[in-house]
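First, one chain by itself in structure tokens, the form predicted on its own.
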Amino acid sequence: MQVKTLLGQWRQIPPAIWIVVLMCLIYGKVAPGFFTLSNLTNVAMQAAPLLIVAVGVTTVILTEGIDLSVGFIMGLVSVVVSLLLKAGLGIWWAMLGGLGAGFLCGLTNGVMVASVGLPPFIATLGVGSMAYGVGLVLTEGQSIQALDPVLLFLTNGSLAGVNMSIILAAAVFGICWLLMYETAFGRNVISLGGNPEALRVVGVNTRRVSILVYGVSGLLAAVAGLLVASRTGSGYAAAAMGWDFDAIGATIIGGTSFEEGKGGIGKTVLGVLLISILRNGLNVAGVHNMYQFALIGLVVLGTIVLDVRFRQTVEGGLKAQ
């Protein structure tokens, strides 16, 4: 009897978890370098911009929607902020700058899906293109330079040991948890997914939370764009392609369901650490990049099928209780 209810609590486990061990020990035996604290510490700070940029897309899902330009959102705003520090203004300046121009791109995404009525894979697909379009267009095709101190900082720099970027994707962490799970906005955003109907009823503006959710996307890809030009000393508009697909396979991989606002932000950070360290120990292992997208997007593919099937078959036990 022990047997069995032990069993049936591994089965309980999520592939994900498995996965990422199994990853850990290959890695273990193939890449000699990938445990030292160095190491170690490179994959946090690695995870750090894609758990805050997976963390909004997450957001957006639990609503039924997609994010398709968070990629294309973060190259422009590292491109906005290096413009804008070349043009002599302040660095305070060129972030804020640099924030607003992710947040008005993901107010954009809401209004064409909630108001203009656009399928949101259209709309923000078509938001993406044109920022990633400007970017190009500023900076024709070329990187910028970003060498202020004050923006290397925020990935070079550190607080009482621990990086600056891992204390950053930490604090918006926490205060996306407490939006979500604390507030009326967050709670009318999981409803927004499940029940919109009943918000309606209630009296909620569910158009206006929908525009609000894309807003907070974007504001999080632009925060995670600061990263990526702070990492890179640099602005460039294709800096963060395909990170769309890697936040929104974290947020898959988390648990998060398109259907029904199923889900939510806390087990979103499985799936950025699954493919923070998958990335990882290629490089480590000494993979070529040319490889690497090949086997990124083979293991991630496959343990969202595995993923969706352990949930069909938790689901269909509990149905079958």
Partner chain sequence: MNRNVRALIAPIFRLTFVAALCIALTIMNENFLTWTNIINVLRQATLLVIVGLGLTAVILTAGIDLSVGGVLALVGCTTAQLLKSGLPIPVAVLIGLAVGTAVGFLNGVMVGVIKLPPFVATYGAKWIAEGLALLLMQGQIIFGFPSSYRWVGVGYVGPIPVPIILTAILVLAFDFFLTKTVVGRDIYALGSNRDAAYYSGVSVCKITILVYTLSGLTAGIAGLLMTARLDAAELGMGEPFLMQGIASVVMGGTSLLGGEGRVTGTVIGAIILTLVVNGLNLMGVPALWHQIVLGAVILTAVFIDLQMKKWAN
Second form
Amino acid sequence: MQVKTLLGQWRQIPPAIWIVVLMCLIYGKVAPGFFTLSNLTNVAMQAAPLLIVAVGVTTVILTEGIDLSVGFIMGLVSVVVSLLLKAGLGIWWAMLGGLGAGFLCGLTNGVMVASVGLPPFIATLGVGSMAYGVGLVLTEGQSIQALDPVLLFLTNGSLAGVNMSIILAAAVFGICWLLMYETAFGRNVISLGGNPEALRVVGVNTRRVSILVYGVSGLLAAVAGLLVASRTGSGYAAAAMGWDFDAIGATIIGGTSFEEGKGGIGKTVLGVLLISILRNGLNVAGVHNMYQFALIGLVVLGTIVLDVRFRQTVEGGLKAQ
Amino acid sequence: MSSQPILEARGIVKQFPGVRALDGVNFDVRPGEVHVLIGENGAGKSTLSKILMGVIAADEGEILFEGRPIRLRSPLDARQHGIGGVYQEFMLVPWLNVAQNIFLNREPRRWKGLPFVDHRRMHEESREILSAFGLEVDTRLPVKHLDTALQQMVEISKVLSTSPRVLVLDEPTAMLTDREVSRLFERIEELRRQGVAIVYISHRLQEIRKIGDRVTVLRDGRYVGTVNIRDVSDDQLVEMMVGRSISQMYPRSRRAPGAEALRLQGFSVKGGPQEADFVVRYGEIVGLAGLVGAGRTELVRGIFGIDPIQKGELLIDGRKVTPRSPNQMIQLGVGLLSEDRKRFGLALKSPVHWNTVMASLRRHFPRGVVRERKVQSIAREYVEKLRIVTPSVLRQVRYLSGGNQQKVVMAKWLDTKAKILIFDEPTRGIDVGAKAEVHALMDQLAQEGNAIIMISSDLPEVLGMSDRIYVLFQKRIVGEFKHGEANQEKIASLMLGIGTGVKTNAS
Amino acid sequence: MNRNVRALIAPIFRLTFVAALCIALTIMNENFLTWTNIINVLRQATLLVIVGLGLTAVILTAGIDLSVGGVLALVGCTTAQLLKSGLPIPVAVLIGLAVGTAVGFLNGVMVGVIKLPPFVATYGAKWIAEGLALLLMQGQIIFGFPSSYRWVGVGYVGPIPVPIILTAILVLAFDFFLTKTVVGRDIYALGSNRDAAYYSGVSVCKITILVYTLSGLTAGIAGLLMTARLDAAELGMGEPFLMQGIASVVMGGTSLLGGEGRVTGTVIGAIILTLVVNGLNLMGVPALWHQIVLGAVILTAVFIDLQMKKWAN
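In place of the form predicted on its own, the structure of the form predicted in complex with its partner chain is requested.
Below: every chain and molecule of the assembly, starting with the one above.
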């Protein structure tokens, strides 16, 4: 605490914020189109599905778990929706089916971790790859067209001048915020990572909390999967490869850590912004797609390194190991 | 005081791997009394309290609540009977705020039937609960940001706010300052008048006299007896706890201190002792006394290259050394037997033989190729020499008793052939028999010409074992005694900062 | 004695599992128990085994390396490009291996010095490695290597394929290194209790860097073998190895908590996974299904392994 006051206010600003500011400055210079309203809307639209998945991943990480299946779940959901549409089901049923599939995958993750006792990342990687496999088998590895107007409206439509996907992300985020900070569920999530024994002692069924957390993460991945299907107008098992990395990166850059349930979904917004601005800026600046892959990995990892360093100085906690 | 016990335990037996923690223990507590449970470390006090609170289940015996047998399968069961308590372990959630911790899983709701928490009421009530202790804490702070004393008070407030009928307090004052201790005692007095039955675990005799009515003594997991506290003297209590009088306990062969082994000059460690001057010679045992938090452990961690040195000098055999890592210090012939053997001493899931050579592999196998048979025979020698009770050196150390685990750690350091050995709380949590053996071994090591630094919270041990004693208070060395000059009162008062000229704020 | 017998339960169970799989496959398909097919299975298993070697060392320290697939692809693609550009084989191979080792070293620094959670550091490295591979390949597939290079992947010494011999040597070397040397014991000590190891003079930092570097190296070797065998290098070639690699290690009885396990177990784990794939192929199950079956087998096998260990204690 003392160290914190000594270091002064400005040094408490996490490095992620500096990097966002720096990126904006650079992009403003390099790419004239960056600071236009339409482009900023673009950033927000790109951020929308990522924010939705990342919030789910954040809750899982708060419980000292991990979810590597979200990218696969998103792909599967886009496939399920497209196939249900193709089979002639109404769009609402199709979307419900997709959400159900995602939620089910999430719950399976939870059962594997909390009841069966598998290490979280083996469990989620295993379930995720099975979800991917199901997606592949259902589509024979092909992309399935899904040009339903309601589905497309999620990306193209707007309400009161605001793009639908932004509204959807904001709504999802709002609901999650209520869940996390206004109800016992959120307190359970934070306690499960912080001190599960304390939670057990007051009579909470920690296993159920854990299963539910993975379920929520799966459900949110499913919502994001709908947005991806809507944007591409298709269902494809590999549509969201690598999204898990972005989501985990956004969570950690934001300041949620794997220890003691520290952090929160509010912080993840910052991480999501960083990644989305980075990606959009690279596009606007005309950097070729091929360079983006490695560059984004580099920036995300670099920010995390800075962030770990930053927290070590602020907390002055250079203990033995 | 009413005479009917509200909670009673009969013939409780609890077996842990390698140790019989409780062996036919009886205990009862009546409404409106403070029943103290005392015993040495490892006597089984905490195990018994956990059984009473439903955290762990007894193997045998029964528990009666208001005369009727009950089963406590979980802490929730206990809570439903009105049994609540403060555990020795940290039971707060670090990143939840004070109010959230106090109201964990019983938050006030904003609207009936809806899951939304009424934050305003929760904070208000938390403030009321805390102000009953005279605490002005911002209830919106995460408990992680409070110091340990405040955390402990939050923990106690959390239990008291559930209005328990039986209150179990397991060493609640360990982390508290004077002022908070007296507030806590006032509250306990108040609760007693209201008819709450209180189980109070401690090993501080003064404290017990202040608030206790009856006292039950445990020794090595066995029930020794229950007495009215006013009917016994401190000496009698100690004898009940220890089983013999103190004077016979500590072996001291004739020792002849030789050359200077290790010297500190103006030694300051980050977050630890400041400006320490300190000498140990070969062939002597030097005791370090002080309260928890006085800087004893930080001092030796500094010497061992774990915590960074701020200034000052460390000389080993007269040569200046800057400690950088344990690895370097081990090569210079220093060994540190840490206070927390499970965390810093042992690989619990590894067998005895690999633990024995963990710090000395390179010495045995300079060419880098390990022969497991040789390792086993080395370990077997130590098992014999230190009388470690284990069916085989291939046994994982987690299955050994505390005393035998400690001996494995000692074997590890002996095997480095270190000439300067630092023992941090070498007999904490081990039974009396093993204690005597550890003492004999330390005596023998000193006699063979090793330099030994011993940290201990057990004053009789410090007095009995040491050739010289340094006393630390609030990160400073405030006194030095030779064997025979010191007595319990002198050291205790220095430990508490009396007569040191340093401002007191610890009990 | 009783306890020693119990400690053998899990390994015996694993071998029984392999035997049962073999018997089942023999009954279901007459082509299974042929010399060609057995050799084929073993040769297919080699890549997974080699990746699993370095990974075992990492997991023994209670770490994890999620970058193995990425490194494998990066090394394969780098070497392929260099060979295409006409560099002599030894130079291209050495540069390729150096790249893999370098990524591993960086992982080690991030985990050991900067103290990032292993899983975050190596996951980041995975994406960077794959990104670099993408840059190198520009979306193409490189094929057609000199036959002297391909010999490592497809050649024979007598009746036995070169990759099997190479793998056997590597397995023996790793097993010796991990169980019979001082550094190997330090790795186990570090994984059993990091703090206690540090207090006992183990150079935690150096050992951490070492195991991740080794993992980069073995993933690189696997990358070379794979390009040599397929006579091609492509971007996605490392993909299956992340999950199957970790699964082989865990199914082989190495604990993700560190300090417990052995590379011989990893070999068995890799063979089980390869047998499953082989069986699916022999039975004519379409490749698309493999992902699902493998996921299920891995989850089940890890579960059974955990149960076995619980029971043995």
